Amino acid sequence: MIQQKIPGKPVTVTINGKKYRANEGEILLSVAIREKIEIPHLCFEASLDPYGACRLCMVEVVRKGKREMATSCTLRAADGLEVLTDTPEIEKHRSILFELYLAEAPKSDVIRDMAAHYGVTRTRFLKRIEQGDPLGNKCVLCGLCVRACSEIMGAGAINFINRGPYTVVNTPYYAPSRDCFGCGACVRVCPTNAIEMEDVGADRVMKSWSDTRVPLSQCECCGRYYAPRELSASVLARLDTPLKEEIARLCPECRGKQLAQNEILAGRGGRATHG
């Protein structure tokens, strides 16, 4: 998981001939995003250390009149750093990558729209379409879901399976996982919307992960199922100020109403009752 760093000293970087302020050591892609400079990317997630998997965020770094390509998500800001984001070489590299992704994830609207934005609407490569693919032929193997599950949640419920062109992401042996929290972190970080989950009755079903079923907590006030049971208990146990048991058994909405009611009654000198 990405470590919190003390901001470095202010520096000046040059992007496409224009100077911008940044903090020394700051990720260049973050600077570009902040300054609304368009650089396509798939595998960058602010809560994880960057590792340049998708290669779409390549830029050209200018040093002493020479240029070399680098991923902007792993490039750190330094005083005098100069980069170019739309040179002919970068555009050619980008177009080839989009063709590869159109073949790798032919059913992904995200990839299709992103590629079209950069002028790529067809691919010369053989499209990889698998019937019954749990990820709907939308996965580009960026690894964000695997990393979020392992590095952020500490669950390790999913991982890469097989090697080379047969590599996929799923649970070990495609079996329902006992380690999955049902947190949905994988769904939220997936850049191509490849992962599906659905709350069905008293369970959260991780449809993409071998239909793993995770029991949900039920609110004792409104009766709604609202969050994975084990995960909720774990979060509540870590609170600096523990919630009263009758409050802890409520969904966030009912909990908020109950706490507000308690505050109002306390202010009036009365006593709150559950309900």
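Take the two forms, find the largest set of C-alpha atoms that superpose within 1.5 Å, and that set is the rigid core. Residue numbers count along the first chain shown, from 1. The shown structure was predicted, so the numbers you read here are calculated from the model rather than taken from an experiment. What changes on going to the form predicted together with its partner chain:
Core-superposed comparison between the two forms: CA of residue 21 displaced by less than 2 Å.
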The other form holds:
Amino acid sequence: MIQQKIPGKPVTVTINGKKYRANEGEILLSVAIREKIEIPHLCFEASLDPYGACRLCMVEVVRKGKREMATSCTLRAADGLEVLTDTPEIEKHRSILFELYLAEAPKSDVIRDMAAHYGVTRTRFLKRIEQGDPLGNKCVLCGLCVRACSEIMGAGAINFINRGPYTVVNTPYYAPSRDCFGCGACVRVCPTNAIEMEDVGADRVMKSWSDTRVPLSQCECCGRYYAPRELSASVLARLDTPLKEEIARLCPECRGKQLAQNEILAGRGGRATHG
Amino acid sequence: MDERTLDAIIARHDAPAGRLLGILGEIQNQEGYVPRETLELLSEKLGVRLSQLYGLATFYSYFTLRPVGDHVITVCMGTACHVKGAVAILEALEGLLGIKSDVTDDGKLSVTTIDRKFTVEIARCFGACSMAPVLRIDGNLYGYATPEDLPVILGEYGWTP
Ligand code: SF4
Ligand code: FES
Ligand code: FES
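Right, the form predicted on its own is done; let's see the coordinates for the form predicted together with its partner chain.
Now the full complex is given, and it begins with the chain already shown.
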């Protein structure tokens, strides 16, 4: 579920020998991101519970002179917490992971660039390339899309299917989904840009999800198709009436124009309406 | 599977823990596989997303999504059986039944003869390694199997050359 927003008491954590302020219980990776300390990561998404799937965000925790590895996306800030992000141990672990990811998602530019940034340009593992893979051989099975779809959107259109080396993410039976809203949350959270979505005429097509088609609403003013119909209907159900009517008819751009026009006319004592 | 049967199964599983697997297990046992229509109906009745049910049904090798034959032959491909000649057993079976084993979408090896009499599947270790190589037909175990034994064994299940 959504991470709690109540900040804990202020604490000091040490990263690579430097002290930083954080809130108790805050995720260490978030602290690092805020302080611009580089830690590679694929499966972290602030709006979802930490999951620790990709293992890339490993750091070493120093405790009583001993060191142990931990994923920084599941590590919580506490007073006196001390971590190191680039020890030889971590670097070795990371390189092997990057090699594995290069084999798992050989067509992903994101993975390729990320790995190259850490000096890994080749993999000793067998590259998994499948013809016609709906995710373009870019998926690393991090699970973010599955979780965004069910935990944030409540749609549950996609899931992990099959097992072991055959595990993939897709819709049941590789059939167009009836549960998909076409919201595109999966596309936004995917760290490797694996998911393909395209608006074609009056439909949004989730190409990677078995060509699931979702009808879009059309703007009454400019005629553009702008948002998945069912999704806007469910959002609208929660809004005030005047705003609701406007949003139901106009795309964001035309609504902006109308607002501006009204402002100008109001200054002159008039009012514009859309017809 | 008809709706009444499904309702009866659902009614038998009212505890939340292990409920879905329990229901899916009964469907599998009664039908020999999990039919798509049944899974869709179940999703509607329980208000559980189809993607969740499908994820479960394809995760556990216990479930089959395609109809199987009258007799299910499971060849053990575990380490011990492999070493003791399971590959030869599988090949001999393919020859006798006129099929070619093939991995399905879900990575499962399962083939059914055209007359729907036999389905051949593989498993990884029955826990009967001392009798390797082992195969199982409808719950009956056959140890120390050789390709030469197969015609006789299959004969017990109505196979004719
Ligand atoms: S499609 Fe993207 S978000 Fe979904 S599991 Fe694969 S890599 Fe993760
Ligand atoms: S970001 Fe921490 S394990 Fe993926
Ligand atoms: S390997 Fe076949 S029974 Fe154990």
